[in-house]
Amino acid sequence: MGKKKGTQKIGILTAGGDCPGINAAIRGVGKTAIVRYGMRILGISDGFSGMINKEFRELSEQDLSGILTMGGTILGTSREKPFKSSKGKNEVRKPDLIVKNYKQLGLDCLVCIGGNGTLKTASLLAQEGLNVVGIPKTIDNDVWGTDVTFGFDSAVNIAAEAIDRLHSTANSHKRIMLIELMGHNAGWIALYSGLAAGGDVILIPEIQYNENKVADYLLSRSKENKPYSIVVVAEGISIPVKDMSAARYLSKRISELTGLETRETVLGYIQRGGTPSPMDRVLATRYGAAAAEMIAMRDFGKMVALRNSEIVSVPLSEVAGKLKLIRPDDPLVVQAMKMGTSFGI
């Protein structure tokens, strides 16, 4: 596929877990490229795949409308991961097939939509020699280098709804009512949906927690005469067993260590999936139509982020093999203990 002299040709892939507002983040890149700037897109399907596969679409300014408020991906995720898996067809390198097909292609950039997995590859590529440049999502909200991934508000929101609906079940039945979120290593959903929903146990991967104290809480309260509880755990927490879920383990051994009925409940995908909040609708975009216009000044080798509410670039370099997690003396966390909430310490 050729392309006109001065024209800038760039490809998108999303890769990894979706996440409500990827296509938001696609739209936000593709009417900015094509309506500012006159590039030429390419869709990349399934992630690092497709470059490895050459698979793909070009794609027009009417293919991106509509897109805003879907879920999910129209371009296709994958969990590729080409330096860890690095044999491709005829035993050539996966990184080296994705440097070919790049050229191949006319590539001026690759835009990588992705979590902390993605974006390393990114950093990766980057240094095999690609102008590249990604986006954070993730609904766990742990890439470092911004305030906030895309697809976390919608997360909580989901989450804090799920609570919100537990409340009531929980006070009926006067029972302890246990929700397991996502987060493996980081606990921000459940920080925040947690807040947000008034949940009296908050317990996440970050802050080590000692399940009597949790029981101790928890039987305080009902001496206290208050009917019910809500216990929050983030599904990466610590139990000493396996091939067991956190919230199985926490209900079985809250059951035994006060006597009162205990219930779990596993959120899982749901959380993940649906229609991107307003929030995240707005961010996607910004982080879109901000990676377009580092395109167009050839700002390549960054990620997009948000700091102090402005959209600025950050080495990938720097991002590449770091999580943000919760420190134990958040404000949020501080403020959480001050108004009774246990973290099991």
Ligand code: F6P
The other form holds:
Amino acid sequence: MGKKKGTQKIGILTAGGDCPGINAAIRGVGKTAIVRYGMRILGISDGFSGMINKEFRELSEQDLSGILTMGGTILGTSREKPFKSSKGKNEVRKPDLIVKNYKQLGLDCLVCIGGNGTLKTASLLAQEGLNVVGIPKTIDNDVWGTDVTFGFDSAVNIAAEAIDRLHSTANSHKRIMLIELMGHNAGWIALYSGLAAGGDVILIPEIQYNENKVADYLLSRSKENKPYSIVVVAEGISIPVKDMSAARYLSKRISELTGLETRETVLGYIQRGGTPSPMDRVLATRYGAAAAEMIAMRDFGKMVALRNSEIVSVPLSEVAGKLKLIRPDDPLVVQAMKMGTSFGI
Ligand code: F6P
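Could the form predicted together with the named molecule be shown next, to go alongside the form predicted on its own?
Every component of the complex follows; first up is the chain already shown.
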């Protein structure tokens, strides 16, 4: 794969769990790099596996048309962590294979689109001497260093619509409805969609709940002739049993403690699939375009981020290994409590 002298060649990969907006980000990087800077783009297949196995295809401007609104990732993804699983083909260190393939492909930069795990790997690859730019994506919104990740808004929209739909059936049957939402160890999706759709109880990993407090709160609502309640549960809250979803566990416990009828829904991968919201399309496009600008300026080893509505860049070494969690005194939590929402405390 030769290249004209002076033409920069960029590899793009997407790693970790997919989310709405990834294709918009690929398009943002690619179109800016090709149209504005005349760079060449190689789409690396299936995250870091593609760099280890040298699986890629060149992306033309045409290849980037028609993908803005598509869910998933046109490049495929994987949870390959090259620095964790030590040896690859022929017992060579996987990071060494990545460095070798980066050089063989003649890359000037590798754009890594991903969440916490991906950005940590990107930071380590930068330490191995590669030119790397990170773009934060995840429905969980838990990447340190940026106000928001794309994918989050879409997931909140989907989750809020699901909660909206639970209200009418909960009301008809006078039930306690629990809904479990994704977010890994962070409660951002539960907090935002719970607020947006009127959850009566919101349980997040960052605030240790007490199941008796939850039960008392639901009983008091029932005594106040509120015929039903919605309990929004983040998947990462702690429960004392294994092999059971948080919503299932709490559904059983609440029914035992209150005698009220309960039902649970685990929303699952619906939150990650499908077309990105317009907000996520715009954010992903801005991130992608900013990444291309950073490459043009040879500003490597950094992640694009949003701070106070401005696009900035943050050193990957600062981001790696950290999580952005909800502070218990987050203004949204405080506001919700003032309005009577229970966090189970
Ligand atoms: O990070 C996104 C996410 O959807 C989390 O909310 C969830 O815990 C996890 O990925 C699920 O991972 P997997 O796709 O490996 O099942």
